[in-house]
Every structure is written in C-alpha cells, then in structure tokens.
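In the block that follows, a single chain appears as structure tokens, in the form predicted on its own.
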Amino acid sequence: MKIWLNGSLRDPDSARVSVFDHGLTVGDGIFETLKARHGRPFALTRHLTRLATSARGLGLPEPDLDEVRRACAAVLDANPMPLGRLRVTYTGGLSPLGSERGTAGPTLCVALAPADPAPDSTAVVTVPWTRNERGALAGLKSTSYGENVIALARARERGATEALLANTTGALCEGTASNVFVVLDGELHTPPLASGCLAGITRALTIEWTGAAETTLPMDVLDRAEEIFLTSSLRDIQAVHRLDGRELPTAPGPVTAKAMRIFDEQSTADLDP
C-alpha cells in the first residue's frame, strides 16, 4: 500500500504526520472521499472544485489542484483494486497548540482503501442532535467530524448504517455522510443547501439527472414519505427500507429504482461529469 504525503508516495510506515499538525490537534482540515473503480476516480473535477471551496471557507491556502490530481493518479496506480475509497485530506499543517495556525504550510495526504459495493437498501435512524445551518462550518467538508462519529455510533447501536439530522429550525437536513431524498405524491425532493447540508457530489448529479426539487422539508416528512433514499460517493443512490421503527417494504420503490437506473447509466457513460 502506497500513500501520498506532501509531494511523494510513501509506505504506510514512513507516511507520518506531526503530532502538532493542526488537523490532529484542532480538526483544522478538509477532505474529499471519491469512489474509484479499477484505478479510475469518479467525478474527480467536481470533488476538486469542492475541495477548493471548502479550503476558502475554512481560510486555508488554496490547494494546488494539479498536484492533487497527480497525487490521486499516483496512489491509484500504485494500489490496484476493483473498488476503492480514495481519500484526499488537506489540513492547516504544522501549527502551535491551540487554534492559531502556523506558517509551515498545509499538509496534503491522499490514501486509498478497498471498498465493498453498497447494498441496494439500508436501515437509518433519526437522532436528537442538529446541524447548525448558520455555523462557520455549514456546508464545508471539514475534518471536524466528532458530531458525525457520535450520531453514526447511535445508528450502529440501533442496527442502522446512517443517522439523519434536522437543522436548528427543525427542517430535514442530511445524514452524517450522506444526503437524503424523499418521494412525496410521486415527486422527488431533497433539502436545499440553505438547510445546512453538504453540497454532495452525488446529490448534485442526482438533481441534474432526475429533476429532483430542492425543497425545505419538516423533519416529520420522513413519517409520510412514500420512498426515501440516500446519496453519497460510495453509496451512489441507496434506498431506505427502514426508518426508526417504520418499514418501507417495497424499497427500492419505483421512483428510487428509476433514479438508481439513471444514475448508473449516466455515471457509467461519463466518469467525470
């Protein structure tokens, strides 16, 4: 296994980040997760665009996207596998202890791990914690993931693979690592970015390819939705067959199944849409 760290490929034993790296000490960093099939990443350009957007939002130096492309290609070439999780991490770098950034420059790491295909459907739960749609990190792909770790652990305890959160107004927002879509009266809806949800790459492509509407939705829409599905880079489109105690026995339903088919066809036809 080879990992890219600050300009070169390294063995895992030599790929070391300082204990004073700001990404470790205060979670000052951003990241992207991409699906890679047989050494080819999906939607790389969109992911790099979002990486740069997150860097600006966090006040990090603009990443060298050409270098990130080279790093991704080098890691994929060095670690052949049929399906992988490609992770790009970009942090504030070597810094003093505390919130102030140092002057040594950012840390860039690219790593790859094997991934399993996601099943067509899954169970999810709702959790009592909320997303702050007005917070400084709203909409940024930040490495400050503590809230997601807690919520996902709650989901796992209850036999689910994802947890759905409301925002501070009580509107449906997103999952810990996914966006959520619902079907109401046969029509497809997903929360708008103003809800505080991440601008998911798979979410954006699903909206473009299916015509789904961005709609502010109360949290209780989950109790009456005809169908529910999740989107993310490794799930693609995944139906929900159980939400808390509610069973959706036909999952994936007809609207979800159509969206899955469209996404599969479009993403196969163009690896960098």
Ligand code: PLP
Second form
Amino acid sequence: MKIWLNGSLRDPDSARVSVFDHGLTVGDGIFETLKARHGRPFALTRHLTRLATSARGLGLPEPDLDEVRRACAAVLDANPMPLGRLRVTYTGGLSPLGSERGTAGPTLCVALAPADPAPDSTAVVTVPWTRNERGALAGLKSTSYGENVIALARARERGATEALLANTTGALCEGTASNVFVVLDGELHTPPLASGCLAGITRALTIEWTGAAETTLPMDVLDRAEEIFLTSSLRDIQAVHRLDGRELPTAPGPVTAKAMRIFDEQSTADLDP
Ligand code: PLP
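Since the structure above is the form predicted on its own, I would like to see how the form predicted together with this ligand looks, so please show that one next.
Let's see the whole complex now, leading with the same chain.
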C-alpha cells in the first residue's frame, strides 16, 4: 500500500508527520473521502472544490488542487483495487510549539483503503447531542471529528451504523458522516444547508437528480416519515430499516428504491476519467 505524503509516494511505515503538526495538536485540518472504482475517483472535481472551501473556512493556506489531483491519481495507480475509499487529509502543518515552528508547510496526505459495497439498508439511532448550525465549523469538512466519533460509538452500542443529530433549534440536521432524506406524503425532503449539515456531495447529486426539496424539518418527522435514507460518498443512497425502536419494514421503499436506481444510473456517467 502506497501513501502520498507531501510530494511523494511512500510506504506506510515511512509516511510520518511531525508530532507538532497542527492537525494533530488542535484538529486544524480538513479532509475529503471519495469513492474510487477501479482506479477512477467519483466526483473528484466536486470534492476538490469542497476541500478548497473548507480550507478557506478554516483559514488554511489555499491547497494546490492540481497537486491534490496528481496525488490522488498517483495513489490510485499505485494501489489497484475494485472499490476503494480515497482519503485526502490537509492540515495546518505549522505548529505553535517546539522547534519546528515556521519550518513546515501544510501537510497533504492521500491514502486509499479497500472498501466493501454498503448494504442497501441499515439501522440508525438518534442521539441527544446537537450540531451547532451557527458554529464556526458549521458546514466545513474539518478533522475536528470528536463529536461524530462519540455519536457513532453510541450508535454502535445500540446496534446501529449511524447516528442522526438535530441542530440547536431542534431541527433535523444530518448523521455523523451522512446526510439524511425523508419521505413525507410521498415527497422527498432533506434539511437545508442552513440546518448546519455538511454540503454533502451525494446529497447535492441526489437533490439534482431526484428534485428532492430542501425543507426545515422538526426531529419528530422521523417518527412519521414513510421512508428515510442516508447519503454519503461510501454509502451512496442507503435506506434506513430501523430508526431507534421503529421498524421500516419495506426499506428501501418505493421512493428510496427509485432514488437508488437514478443514482446508480447517473453516477456511472459522473466518474472522473
Ligand atoms: N455529513 C457529514 C458530517 C459527513 O462527514 C459526510 C461525509 O463524510 C457527509 C455528511 C456526506 O457527505 P458526502 O456525500 O460528500 O460524502
């Protein structure tokens, strides 16, 4: 397995970053996770655009997107596999501590791991913690993921693979690593970006391809939604068959199944060459 770190491909054992890296010491970093099929990354340009947006939001130096693109291509070439999870990490690099202060630029790391296709449906729980839609990190794909780690651990304890969070107003927001869609009276809805959710790339494509409405939704829609599904780069569209104690036995229901079909058809054409 070859990893790209700061300008070259390396073996994992020699891919090292400083213990003073700002990404490590204070979580001052951003990342992207992409799906790659047979060496072709999905929606790479959209991911690079979001990486640049996150960098600006966090005040990191503008990433050289051509370099990130080259790094992704090099890692994909060096590690052939049918389905992979490509992870781009970009951190502040500079440290406020120790002798390396001011000597290192940003850190860019690209790594690839084999992935399995996500199951068509899954179990999800709600958790008591909230997303802060007015927080400085709202909408940024930052490596400050501690809250998500805690919420996901709670989900796993309860036999689920994802946890859904409200925002501070009590509106439905997103999962720890996914966006959420619900079917109400046969119509597809997802929370708006103002809810504080990440501008998920799978979410945007699903809205584009299905015409789903962006609607502010109270959390209790989850009790009455006819169908619920999650979107993310590795899940694509994944139906929810259990939410807390409630079974949704037909998952994927008809609206979800149609969205899955459209997504499969359209996304094949949207693979970056
Ligand atoms: N929301 C959060 C918090 C995420 O971390 C992710 C992806 O990891 C998503 C939503 C889904 O985004 P995407 O479809 O771009 O993978």
